[in-house]
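Next up: just one chain, as structure tokens, the form predicted alone.
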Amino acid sequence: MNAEAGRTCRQMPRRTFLKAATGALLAAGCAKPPAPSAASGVQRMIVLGIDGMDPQLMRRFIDEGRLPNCQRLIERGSFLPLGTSCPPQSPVAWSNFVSGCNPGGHGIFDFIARDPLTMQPYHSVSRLTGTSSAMPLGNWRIPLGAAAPQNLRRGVTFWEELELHGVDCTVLRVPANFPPTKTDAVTLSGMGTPDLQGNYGTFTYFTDDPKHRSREVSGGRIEKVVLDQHHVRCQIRGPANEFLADNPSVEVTLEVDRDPVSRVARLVVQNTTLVLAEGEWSDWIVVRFSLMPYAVEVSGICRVLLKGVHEPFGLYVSSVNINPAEPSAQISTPPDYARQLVREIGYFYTQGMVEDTHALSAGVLTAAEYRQQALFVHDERLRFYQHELQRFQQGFLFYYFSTLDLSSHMFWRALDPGHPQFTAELAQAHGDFIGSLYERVDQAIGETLATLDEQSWLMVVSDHGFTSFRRQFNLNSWLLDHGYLQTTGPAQRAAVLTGFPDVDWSRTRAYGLGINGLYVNRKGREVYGTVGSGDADRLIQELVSGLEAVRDPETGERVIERVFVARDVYSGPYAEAGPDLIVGYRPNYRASWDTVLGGIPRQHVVDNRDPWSGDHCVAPMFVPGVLLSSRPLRSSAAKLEDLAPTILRGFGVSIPDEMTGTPLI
């Protein structure tokens, strides 16, 4: 190839190059068949996934003239409230979207699942599998096989079907796709992708503030430090070292020297030196963790915020993300796609849920600082999307925006005067933040509309809407006090305990785990099951009646709208793997934070004092999502699982039997 031809290939949009290469392969008789001719004339389809976009708020902002592009899209095509999943949790809902079926067909029922043989919870989307055996060698352990993350979502995806029929697909950051489904499509994993510690987010805050003490908090840790002559050494924690017997975390030193007078500091970590002013964020910092000297190294990236230089000193360090330039786990297909993006647009967040809600809840980030970080995420995602949109010529493109969802969780209290966390000052300072994010989403929709032609189709999809989360219901406390759950002695009722402390499984008949799940302790399924098949139906009906009658002792309101029986709402090969009942809360209520991981506090209903003040894990009818389409849709009602069949129908591709949704065209 001569130099001019090489330059032409490098400048050519990826899909143009692939199309040319495929043409050559077809001529040789060794490539996939050409894309089908869609009856609807679709050659180019774009789906924007806007997590948490609420139809009522959208309509309100349209009426206020703040979302002109949403209005244009509705006038051009269709708007439908979109039926969400049961329960309305993001990994469940987006799995319905990609698989075209309910949770019984894809096996994701909640953020949290449990192993019935150990009764231990785990993240539902992915899990480490494989051997953990090792050969000792002095102080070292040489693994004889590598444990690897496994994607627990089952079933087919619409992009696999499109790909089989010759449609080029790019699917970026769709939730519940870590590790990415093995495919020839261009994909990047999203929600469910861990940080380098294997968690869904682990910040660190270094401070000499006397109001803080060193402790682990949800989603991070706070470390008290002592400055010596204006100098402090901090340790950035990385992955566990599987080459040592007790798997200690590998750490990297961060040196900080603050100016004795000015509000600036110099930071040095490995090969990076930077000077930050108070209140300033760094760009991405590459850190390398040595697991075995001169042999095994893992690379990550993080950002820091110099919160305070003097009285007090405060340094926030973000979760260490998997470095997309040197990924330690597969986060994209093809595997080199993440590296290619770094070359083209620079480093980017790889962790699945990156808006640091944990740091705001822990009082480490202020509301204003959280907003800065959340906007970093959104602006990065928008720049990333613009990059892909500019070179997208034909086939299918999905792109996901997360910031509206996470920020609605944290700032709903600024919209709801009835929330325990509402203040007039908060409403004055941040009451319009959610509305401003809708406007930013509208900008992305407008840029997409500008690219459409007669053969193009744009859909904007949200997985659920929102409501206020004012009060928490302690499901396991209710089960304990009504005799369904038993303990080995006097129950430990502290609000901070989780993991079913002192539960006597030999006498327990039912237990709650996850945000909406309620399980019968079944014989033959749970390791210590007590309820036989003949008694399970009676127990289920008893639980339904009892829970639907629960009233808030302070307000007299019903807490739970409906308890769904799983066999009535789930179908498919994995329906038996989920909970027996799904608790559908009323607006303003949700499962408590303690319920999620098996805690048993004393009170049944308590105020939600966390900044996480908005939610959607209620009965599905209260929080529909949004479906906007640039083409008219034939239905007046739609649900998430209808979208995969609709996408396939749009390209003239047959719908597999596993998909139970109904095409909307």
The other form holds:
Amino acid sequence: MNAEAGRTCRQMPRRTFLKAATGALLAAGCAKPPAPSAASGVQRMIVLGIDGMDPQLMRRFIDEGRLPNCQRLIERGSFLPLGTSCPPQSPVAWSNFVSGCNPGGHGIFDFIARDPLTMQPYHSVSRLTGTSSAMPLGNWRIPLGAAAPQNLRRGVTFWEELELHGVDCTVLRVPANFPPTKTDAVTLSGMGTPDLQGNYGTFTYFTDDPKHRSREVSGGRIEKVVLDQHHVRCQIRGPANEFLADNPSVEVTLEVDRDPVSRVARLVVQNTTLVLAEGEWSDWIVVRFSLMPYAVEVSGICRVLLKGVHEPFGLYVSSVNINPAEPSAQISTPPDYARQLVREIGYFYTQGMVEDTHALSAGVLTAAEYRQQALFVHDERLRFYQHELQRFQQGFLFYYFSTLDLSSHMFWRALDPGHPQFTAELAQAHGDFIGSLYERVDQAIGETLATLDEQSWLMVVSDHGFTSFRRQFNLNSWLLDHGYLQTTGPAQRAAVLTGFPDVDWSRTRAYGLGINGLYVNRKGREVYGTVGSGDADRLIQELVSGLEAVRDPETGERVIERVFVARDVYSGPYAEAGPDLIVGYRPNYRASWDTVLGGIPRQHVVDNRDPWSGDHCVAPMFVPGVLLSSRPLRSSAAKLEDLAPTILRGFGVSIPDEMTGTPLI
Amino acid sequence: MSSMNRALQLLEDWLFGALAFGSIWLALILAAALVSSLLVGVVLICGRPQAVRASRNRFQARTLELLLFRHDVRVLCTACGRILAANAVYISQLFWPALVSALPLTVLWMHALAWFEHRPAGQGHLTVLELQLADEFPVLSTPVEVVRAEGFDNIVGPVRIPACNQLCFRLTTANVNNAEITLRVGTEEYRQLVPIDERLVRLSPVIERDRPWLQLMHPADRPLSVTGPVVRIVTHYPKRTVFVGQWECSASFVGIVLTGALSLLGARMLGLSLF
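Next, report the structure of the form predicted together with its partner chain; the form predicted alone has already been given.
Below is the whole assembly, all chains and molecules, this chain first.
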């Protein structure tokens, strides 16, 4: 210490010196590191995630002059078909995107995974974990620990790396990020966020229509009601009550009074009173479910559609979303971000998969009503994006649009005359819906283009394309009939039975679960494993050759293009946790709905008579995604896992070893 | 009662009307200051601060006595009774000012609630109007007609609900400052003003027939005629909320908290030590 500095220290009171020293230490420890100098001169990067944007359709609409902004973007930078994930399912594909590696590095292999100790399926993206022990107190039980949802996606995300290097990130609605990864970035969870019942969407339809009876349907519930003097009480179901024995669902009452003659009704739910005319949707309704009177309550939001007032009465209630103003589970980082958004733009959908495809499949919503709802979702997302885009100055911004994907699933039949659900009337009424959604997406791209400067970079990314889903393949039925799967007695070949009914695990060698997954019943991994490691390779080869030879008995076409062996396509620390084989179907074919959850129907190949008529869970080479970039890219071929390294390189941040993709610049 | 209502309305219109373009927080603080000064004034006039302080000291002394002499059986046996007695005296000293201030405070708060409990519908928002008919006018046989509607983009209804003899309309407000609907129910006409903006305005979510106690509860507008078919008109305005940090609270709750805080502060400044 020199003399002058020593004098300064001596002159400074001790308390002031300590304060200053503490402040300096805190500043050094807590301040963000300076942003790296971007080799490519990027200060501001925007990535728009458009789920399900198909390169062929996009090219067609561009040629028709319907997507002028996509055309401008291509002229300014580049367009590449984007290699998708194996299998091409959204949670897998977007996980490849965020972690820069294949499923072996992030652990998401399919929408559905299975617990090898119980052989029961579960959603692969998140799972409720924690203690289930509780202290009984009469009818009540006091939980002795909190169960909490856990994000099952592993690996490091590109925004964590960017934040570490001082780049501000806003990542909104990226799939497979519930609950959001702990980070300093601003994030909002997307696909994978459940509703208040813990599902991916559970609608309720109240009706007095004699054609209906009370029953559970896939993704919802139909409730038969009786109107007494034009009045009916409907129960909206909320979360399971952990504080009561048997965990019954908590419900709130929705009272409906209809006019005896006119097609209008009054609805009252808690503090909200509405008047709706027939065919009208309500705004967001806040509902509060009391788990313990005056102590614990959970808040949700839902919308209702008054489908019919008289003959029959019909009231559709959407799934109850987590209320972003009072979230019962963490849906954003920082946790206050969701609440702040409600202040700024009002309530918004928080559930991951919002468009109610289940209600359309169950015949509760008509195609026109589904379209209305899909457009609500898209318009809300666009408003949300415009809000964020307006205040985005520098750093990284990701925003995700889902409507194109789910609507392509539901309305592909209007584009494909060979689909069993195609009709001329449908094509007339809804044949242009998908095209109109591409135009809406193009509008968002145009608004973004208008904000670009020399230091900005815009990428538009879709995770996969689309193809028709005309015929369903019952993988487990094929396995049963070829002796790989065994049942304890004569198999119950019913389409409605799922969860491996009557499967004799002690004699089963392979089973299908999820949309593309095929597992070998391995000793030491599955609880009732039968196949030793020595026999597994032979069995895998046998299954590959057997499945690749399957032909549709009706058309004579091959059903499966290629069966991928996991060890050939996956690498990384979690490669062993996934299926052993990935079934890559040919266009127009896909695993049946029964296969997904382990059902064993009678036939091997059947028509797909569900409105869910387009799909992408085929061999990856048939459904590449889209990559549009406002800057020229070095490579002529790209795949999803290349994007995280590209983003990091764009900001001059070093690429971690876990990311196996190759930067495109 | 009506004259009192009118006088208070004049005072508050003058007080809050100036703040119509200003901050809701400023208006809340002003209202809380008004009520708390009244409360402190009543305590000053009706209460006996010396006696309150003495009784509070006595109560504290009894408690201290029990702590210090808990080994003494005599004190142990009698302390509870003496503490209770001291406490009763202390509470009785506060009772009279509380009683005297209760009525004006209630009236004042009812008036203040008309300003702070609800906010007007925003442009393009939906508002539900409910009319409760008297039993002698069954809703299905009483003719209802919208005579005039200004400032609304859309009106849905009426929904006639025979089970509770009610009528409902949904009004979609337009891009104006005030909307007004005139309804003819039976032979009577009813006019309802629906303000449309975010400013601080006096609202009447509930209007009832002319009864003094009802006027006290819903003081903002003129009461309904006793002979007409409509007993009550309810307009479902949105609740007015304010943000304390990121937490959304009811404006009236914040007003109550502010009143309590300002009352204690005022009492302390005037040398009144109640607690």
